[in-house]
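Next up is one chain by itself, shown in structure tokens, the form predicted on its own.
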Amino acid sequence: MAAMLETDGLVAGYEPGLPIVRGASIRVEPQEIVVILGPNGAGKSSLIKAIAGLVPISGGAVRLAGVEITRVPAHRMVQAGLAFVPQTENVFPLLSVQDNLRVSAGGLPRADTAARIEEMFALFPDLARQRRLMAGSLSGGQRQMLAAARALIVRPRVLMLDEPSAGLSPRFVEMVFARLAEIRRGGVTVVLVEQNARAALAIGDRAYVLVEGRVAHEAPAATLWDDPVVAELYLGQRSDGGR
């Protein structure tokens, strides 16, 4: 059975001849939550941006449900079934919450739009209470939930998020990750780049650790936090306790 999302030896970067992602291979099964971890500068965000068509790819391949999408333009990724939520600039601040969703639902049949917006409000009840507010006036956590709702409204098969907990209070971190777990239960595959390793691993199925643009380690999420290899690669601690 084909993976829902797969990269094979992916090489990508902004400058020709200066790759940030250096041969990364990951595999994400249907309805998994897969977490991408690594130290700052490891290429985590560049990896998922390359998958989403936002960073030039110079080698390797990306496949979605067995179909190669390596050089599908970013604006066509949603049609292919892949949605990406960037860390910043992920909502229209001068539009209301409801209008953000309405704009994002532009690819749906018009008759389905209103019902789909209400489904997003049911999934994110905090947004339902703010539906007429300008998105720019939302808290950081509410913005992240709106960004996720905008991506989900078109029913993608895979949702990728870049640092969704960045800058959020502990309460909103908990809320955002609870919604991601619910999204997975609804049948969506989730790929998550995250610095809050403990929170991400708590909801994840598997995790990859990137170091210098390469996959250095892969393991079930439940075992990764206490793994001495991860302590060395990700947390900068030597597996022998520093001796």
The other form holds:
Amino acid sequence: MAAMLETDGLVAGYEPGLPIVRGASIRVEPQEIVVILGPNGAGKSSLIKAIAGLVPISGGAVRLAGVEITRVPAHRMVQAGLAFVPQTENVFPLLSVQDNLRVSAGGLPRADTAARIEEMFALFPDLARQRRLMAGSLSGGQRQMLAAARALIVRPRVLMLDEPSAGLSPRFVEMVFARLAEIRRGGVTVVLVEQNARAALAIGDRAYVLVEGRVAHEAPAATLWDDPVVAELYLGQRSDGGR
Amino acid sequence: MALQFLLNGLIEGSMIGLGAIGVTLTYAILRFSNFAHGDFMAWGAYSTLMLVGLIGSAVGTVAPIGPLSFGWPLILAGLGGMVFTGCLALLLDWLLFARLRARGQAIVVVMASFGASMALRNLLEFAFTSSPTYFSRKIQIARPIGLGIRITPDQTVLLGMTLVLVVGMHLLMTYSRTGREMKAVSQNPALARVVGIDLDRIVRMTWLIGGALASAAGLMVGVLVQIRPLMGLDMLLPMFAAAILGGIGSVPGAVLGGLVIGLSQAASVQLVGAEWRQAVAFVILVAVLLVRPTGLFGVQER
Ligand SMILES: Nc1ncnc2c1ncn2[C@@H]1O[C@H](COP(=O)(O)OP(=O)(O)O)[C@@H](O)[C@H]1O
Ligand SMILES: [Mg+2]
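Output the form predicted in complex with the partner chain next; the form predicted on its own has already been displayed.
Shown next: the complete complex, the earlier chain at its head.
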């Protein structure tokens, strides 16, 4: 059976001849949560940005549910079923919360939009109370909620998030990961890039460790934390002194 | 002090404001100062003039509407001129700006717009000479409307046109999908693509709207003042001042900025003499930027 999302020897970078992603192959099964770990600068963000069509791809392939989406323009990814939440600047600060959702729902049938916005507000009640507020004035945690709602409104098949817990207070981190688990139960496949490895592995099914633009290791999330290979590849990210 | 300057300023401000909408949108969405925008105004006026001539040669002389200096052919030609100038802006983008934008150096695009401005102006001078021309040479009688202010029928109608266009633009930006998408692109083009907005479509809309409104402003200048190849160049500084004054990206801001500049210019003619008129836009611009760098309607992003 075809994977929900798959990259095959993906090579991508910002300038010609300077690949940042250097032949990365990952495979995400339907309704899995796959975590992508790796040291700073490993190319994790670049990998998912390349999948989303934001970084030029110079080699390899990306497939979504068996359909090749390599080099599909970024604005068509939503239609293909792929949603992406960038790490920073992931909402429109000078649009209201409601208009952030509206402008992201362009791919939906017009009649569906209003109902779908209400569904998002039901999923994130915090946002509903602030629907007329400018997104730029939301707190960090609420912004992440809005960014997630914005991505989910189009009913994506795959949701990719870049460090959604970065900079959040522990209370919000817990909430974000609980929400992601819920979203997966709703049938969405999740790809999660995280520095907060412990929390991510707790909800993840499988994990890839990316080093210098390549997959250095792959393992079930439950065993990865105690894997000595990972400790070696992934030094500095473990604060609880595993070895 | 005679209050006539208020009306003169309002009219001048409307012309500046209509042009400034295009300037502010181009800057916000394409991120460059289009110095050829003034020439869109001139091309709008001349294309409207040509269309009036075409209609005239097809249907013969048409009587003016009531007390106005023009009849329905000018209205039709004005709409045609808006479409023509919108398409001219699109064409210029396709031929020139899009290619340079793709290379990613903003300053190159700005310099190209200087070149385009010169070329557009020279083409007009070549085709129509640099001497002024008019839609109509009929003298209009200005009627008093109180407080010693007088207004001509043409002025009344064109102020009404400005109001309709400005309100229409504001509604488009606030309530339409395209308007929201334009705002989204101006705030974060990469995120706009991520949420499924076709940047190329938004860029095309921006040129069409900017060109069409510049044409309307050109029509207004042409009817109320005169048509010259340099008419747009003279408006360039006031238009940029208005756009920056109002806050880049804000349609109501551009219009309000235009009114402030127009009224100040008219007041300065009365108070300190016409030779200072051009300096006024500049002085106001600098003063406002010192006090409020984001402009009147601008919002600090962080
Ligand atoms: N917009 C960009 N332009 C050029 N180089 C970039 C850009 N973004 C990231 N890089 C480079 O790509 C490499 C990987 O960065 P990134 O993908 O952000 O890594 P990670 O998310 O794993 O920390 C870094 O060396 C970084 O300098
Ligand atoms: Mg990163």
